[in-house]
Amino acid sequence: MRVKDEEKRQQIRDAAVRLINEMGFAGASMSKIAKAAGVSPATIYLYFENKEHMVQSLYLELKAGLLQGMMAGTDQEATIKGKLRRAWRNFHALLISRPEIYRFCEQFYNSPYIRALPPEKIDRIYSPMAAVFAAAEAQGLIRPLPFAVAFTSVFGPLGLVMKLGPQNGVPSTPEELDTLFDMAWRSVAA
């Protein structure tokens, strides 16, 4: 039995994300991913049962990292709105520094692969953020909304605006970002 190597897994992950972003799920075959990662196709199967398992595992890993990055430093904020503003700024920084992760997650979210994921796995990833929204609702700061609606209303606009790119006047100064956050906040505020 061959030993798993975290560096090889990282190579496979990076190659899969890059190729899936370039070619889509159908175009990024396991053999193409293996070639791009510099490993044999059999090596991929040491880490993943099949392509569906690989894609779902990568999504859960990347999405968890994205959400953890968004939550970084939010515990230092005194108010719930401050926590969400910090998470929003962190999300902006992540979109700029790691756009390939966001593109992969968005593509996954719009694919049939997501329907095969147990909802509790996704809920676990979002649970720290869901707790912030639940506290906001309990304090009467936001209207009673399903978490997915509240989260998408606050963070979705930033993702959509960032897709437009700098050539379309994407907000970049702290003042512009605060204005966009305030607009998103008003969409859920009580």
Second form
Number of protein chains: 4
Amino acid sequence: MRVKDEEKRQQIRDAAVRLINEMGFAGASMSKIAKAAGVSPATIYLYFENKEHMVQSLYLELKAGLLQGMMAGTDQEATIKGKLRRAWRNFHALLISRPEIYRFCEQFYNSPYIRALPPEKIDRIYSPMAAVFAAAEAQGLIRPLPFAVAFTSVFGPLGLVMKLGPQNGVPSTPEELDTLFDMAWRSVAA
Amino acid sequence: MRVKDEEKRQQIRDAAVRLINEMGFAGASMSKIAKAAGVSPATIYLYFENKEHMVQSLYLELKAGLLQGMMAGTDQEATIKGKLRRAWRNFHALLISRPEIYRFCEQFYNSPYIRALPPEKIDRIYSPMAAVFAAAEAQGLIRPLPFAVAFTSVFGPLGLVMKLGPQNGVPSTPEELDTLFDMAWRSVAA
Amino acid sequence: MRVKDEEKRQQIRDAAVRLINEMGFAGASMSKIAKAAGVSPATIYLYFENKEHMVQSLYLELKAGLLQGMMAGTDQEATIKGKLRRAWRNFHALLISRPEIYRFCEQFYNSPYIRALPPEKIDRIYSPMAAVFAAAEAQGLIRPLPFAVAFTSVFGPLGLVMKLGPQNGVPSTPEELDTLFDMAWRSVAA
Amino acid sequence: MRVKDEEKRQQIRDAAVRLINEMGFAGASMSKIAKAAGVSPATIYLYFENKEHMVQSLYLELKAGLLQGMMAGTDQEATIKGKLRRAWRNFHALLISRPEIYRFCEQFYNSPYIRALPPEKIDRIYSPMAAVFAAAEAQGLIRPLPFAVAFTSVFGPLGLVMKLGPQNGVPSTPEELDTLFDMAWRSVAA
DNA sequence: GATGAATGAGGATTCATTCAT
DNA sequence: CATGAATGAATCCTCATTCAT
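What I would like now is the form predicted together with another copy of the chain, since the data block earlier showed the form predicted on its own; can you produce it?
Following is the full complex, with the preceding chain placed first.
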């Protein structure tokens, strides 16, 4: 029973993310999402309170997944810089393998919807990453900066660059990638 | 015969930008925009073919204004780095004085609307800036990078940081600003 | 789950026919039709794809009903002329008892809407009637004429005359009716 | 001066008839008509009180022209039957040379618009034709019938047949035409 | 006389959501 | 739990008409 439910929730989630990425929040109507998910519109309301809640949930889940994916394996790295490089490469891999996740998050983050989300819910997602940056700063590896600024400086450009699309110079070879990480690192290095 | 009024176009433009920033593309209905602009809904259609065209026009105008504002006075700078620092500070000043412009552009850029815009129209806006980066690279000041990547690395983090809001560590003192530019510059410096 | 209601479709159909007859295709807005049918505007779209489809459906249904009504009982007539007289009287009776049907069909048929209908759909409706005329011609009772011409010559004047309204000489007594049929018959009789 | 005015009125009239035939009363908006006529929407209102009046005027003018065209040369015919045959052939020629006239009239006549027209205005148009039928009846050539019924019986089928379109058996050779007139005449002949 | 700008009212249609099964 | 029917409110947009020049 529980499995079947979670499956259906997944179908709805995936359909919603896909359609919202294709058509925007407005264009992706509940009916279209329902049809794409193979369920009745009414069924969506068994899993989500309403459209706003659904979108917020999607964002929080995707964002959490994104950061979890970035942190994957970082605890096996000995050095702080190694952890960050690992996270950075994870991020790049995710942008390649699951571009719809970041795309959705960015659309949401840059829309007015974001203001209805209590910031703490987002902060909590970032806390493992924040710990790494705090350690880096404590070790004097990076400049003393607010976490958000440091994080943004390291990971922001990669996200932005990947948005550009392949024809605008997105890096693909390992060397280009290393260069890009080096650039990011240098910007925050103490 | 009455004559078409540039002022009226401005009213509509401003109202549209404000409402879209507040409520998103979907929430900002043509009626609401009309009311906020003090005109009839039908009047908007004298100035813009339809909502999609209007939003695209707004984006192109705002983006062009943004880049023009960034380039302001750069020709008076002797060095390439000076030009870029000036542009960078212009950007910061614009983010402070007219935050709605960048906000709108980012919402548009991260939405599916962007895909309906021919990329050349955007490229054209960036061309003066691209010239500066080309010169920088020619002088060996910065690493050899595709323009979009280099531009993003220099100006991207500032935009991202300013989106965070004051409580998340947005820099305000001149020293903090200088630090931020230094970080951006170092990331691309040869 | 509620179940789609044939009765509701009827309500919509009747309201639409009535309003279109009263106010024309343009005047009969979907909202007015909905109100007259006692349903929400949105409900109409559960039963008809859009206004154009609705009007076409109405035409095809009414036209089919009209021809079915005309053919009623003709198979009990021994002679071809008897069949045609019966059909002719059926037509007259229908024009009296359900004038809105012919009125709607004529409005549709004389409007540009008709051109969106594939002619075969209409031809099919006429096929039983065409068979009778073919038999008449085979028996040498009527002149050799294309079906549409023969049909029009027999039934057309009656329809036209009934449109005139009572004050313009619409026949009412059985004698007048017999005269009119005799006129129609003579025009095509061999 | 006067010429120029009448010219412009003609342009508007022709554009309106054409568009209404193509798109129906609703589809042919005043703006579209204005554009097709090469004038401003406001200009139409210098020549016609409003859309309803315009459509009515068009109908009355076209209908009057139609009947004038039918009557052309009938006074040179010696016999009543000759006059009617001439009118009938004129009608056929007009249906071929200026189909838009009859088409417009039929669309109008079969729409609810017609009910806003005082019947006398129409009757007056028919009066010369009515005189011919009265003479025919006085001479005992045709059955005693209300004018409208007789007229309809003679000319109605031709109009209906021409509406069918060439693929449905519209007559084209002189023999077919003679047959058709013979049919019409027989139906009313005493 | 002629214009194009301007408009409020209303058009067809779709929306997020709820109801009844 | 799941559904498709049902809906009032809202969508974008166009209309017939008038205004100011």
